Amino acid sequence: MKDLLLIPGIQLWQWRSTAKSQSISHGISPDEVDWLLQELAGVNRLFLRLQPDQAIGSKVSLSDLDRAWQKRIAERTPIQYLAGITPWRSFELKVAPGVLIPRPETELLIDFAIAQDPSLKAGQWADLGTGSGAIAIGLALSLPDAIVSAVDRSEEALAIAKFNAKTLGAKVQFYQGDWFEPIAHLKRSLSGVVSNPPYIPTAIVSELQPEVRLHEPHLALDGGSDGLESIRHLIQVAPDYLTSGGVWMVEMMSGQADAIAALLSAQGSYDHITIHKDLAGIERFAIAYRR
């Protein structure tokens, strides 16, 4: 393990106070300063409660810590990318600019999977557009009898997802390619298809907050002219891969529920189509079953 650098406690405390003042003036939560101190520098929680007189062990120098924080201020780099990790469900995931930062609301997809019939939970599942591997890893850890496959176009994203799965001890089979393309051998055998696909209309991507617009991969954000390009494909092709009674689950943005429900109904292979809200009351998920 890399030796810790000793930084005078008073200097680190002064830096923390200055950074918190900067955060407020730039519309950033002051809590991010403490999160960066813990995750990037490895400073323990006791320091955050008590101003210490002694030197504090840090994984990075004070100048490196400040350089990272200034990127947060000046470039609006997400704090998760600066720290290199993000919490999700009961674990932490490595993240980098090559993958979308997993959002808390997406965690509900795992809860929906857990609530499925035992026969489905013990089958084969696919996470399409896996990114950091969050959904696939969540499925593998929550459905111990399932076989989980994860697909992504991005080689960089798959490298991060594989690292996360190995670190967390999650058994996931990874494939590179577009959606169902690399898992053609799984036709008619999937108990569940889960995805958090790109669903933001192209015209809106340029209006997103700078943390998202400037740093997160547009490949994982841009859902085409109406935001439904990828979801249409998933609706159309999934029945070829799902077993009878298999479940289809996707995340979507506010305002898309009626259109997605109509697409599912029109396809003709689904029934029990339902829309579910996230914890903020936003219609966020569509669930349907293969006839």
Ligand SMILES: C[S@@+](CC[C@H](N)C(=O)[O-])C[C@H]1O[C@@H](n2cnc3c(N)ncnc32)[C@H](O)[C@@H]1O
Contents of the next structure:
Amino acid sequence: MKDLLLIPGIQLWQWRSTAKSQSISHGISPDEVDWLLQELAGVNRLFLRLQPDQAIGSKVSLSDLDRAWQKRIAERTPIQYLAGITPWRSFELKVAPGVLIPRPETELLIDFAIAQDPSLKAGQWADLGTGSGAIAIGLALSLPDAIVSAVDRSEEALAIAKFNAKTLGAKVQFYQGDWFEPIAHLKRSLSGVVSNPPYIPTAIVSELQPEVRLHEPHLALDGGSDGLESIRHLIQVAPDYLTSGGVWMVEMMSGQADAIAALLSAQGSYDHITIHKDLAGIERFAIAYRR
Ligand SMILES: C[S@@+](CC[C@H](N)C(=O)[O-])C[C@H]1O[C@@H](n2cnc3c(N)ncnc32)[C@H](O)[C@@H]1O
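Beyond the form predicted on its own, can we have the form predicted in complex with the ligand?
Now the complete complex, all chains and molecules, led by this one.
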């Protein structure tokens, strides 16, 4: 078994039982233990169902596996950072501490894009604040005729986004900079502007669960005093970039829908402003069209 270390099955089994007990006493789902075993150690699913009496091939030693797990328990490191990947839509994305872990609710933005008129879907799209590249890659893989650009201020995030796009065969042009600034050449050319910007009010960031507060980049979270700093900018500037009839869509936090709808309306360049819920029933997305 090339590149795999052989660990006595019984030892791995005992480690798994101990880790599962620890997870419960620390308020962590025991399923995370199996996920780590599969993703970090590469342990076969069958092992997770049977108690094997043979040696098991693993990509990491038992002590490395345990070291990672202890970080989960003691430091509340998100399991996705320990495994180095996260599932998102139908694919897996590399993630690391410099980049936000893409959330399942954000997947819906791609469904909203897919639901647009064919003429829009064949145009140019931009994902602003791309992070791991999730939205840009989702757009490129779901809208085969679109030309997709993606921007982020974080160099670390962009390196991961580029890796993910290459691995998944998604054609995306990446730019580093502040929102629209590096894509000034796309003025009046975008059929779609999509963003999941930082939207958490500064005072709330320090109250978030430790997995988020201590480990995810604050550049990806902190939306300024009322959480709307980035969204206000995206509402204000996007009309210069969108074609007539082009679609603007953002993710937001629970409780921001009325303020965002009012900002879109006050800007004066948008119509058909709608708010959409996520699968948990929370008002999570705003969509509007350039007049
Ligand atoms: C909430 S995260 C979203 C990441 C990714 N789109 C996702 O949905 O998982 C917001 C992203 O915006 C980026 N960002 C923050 N301020 C920015 C700015 N001024 N210009 C461009 N990107 C910015 C952050 O680095 C972060 O990657």
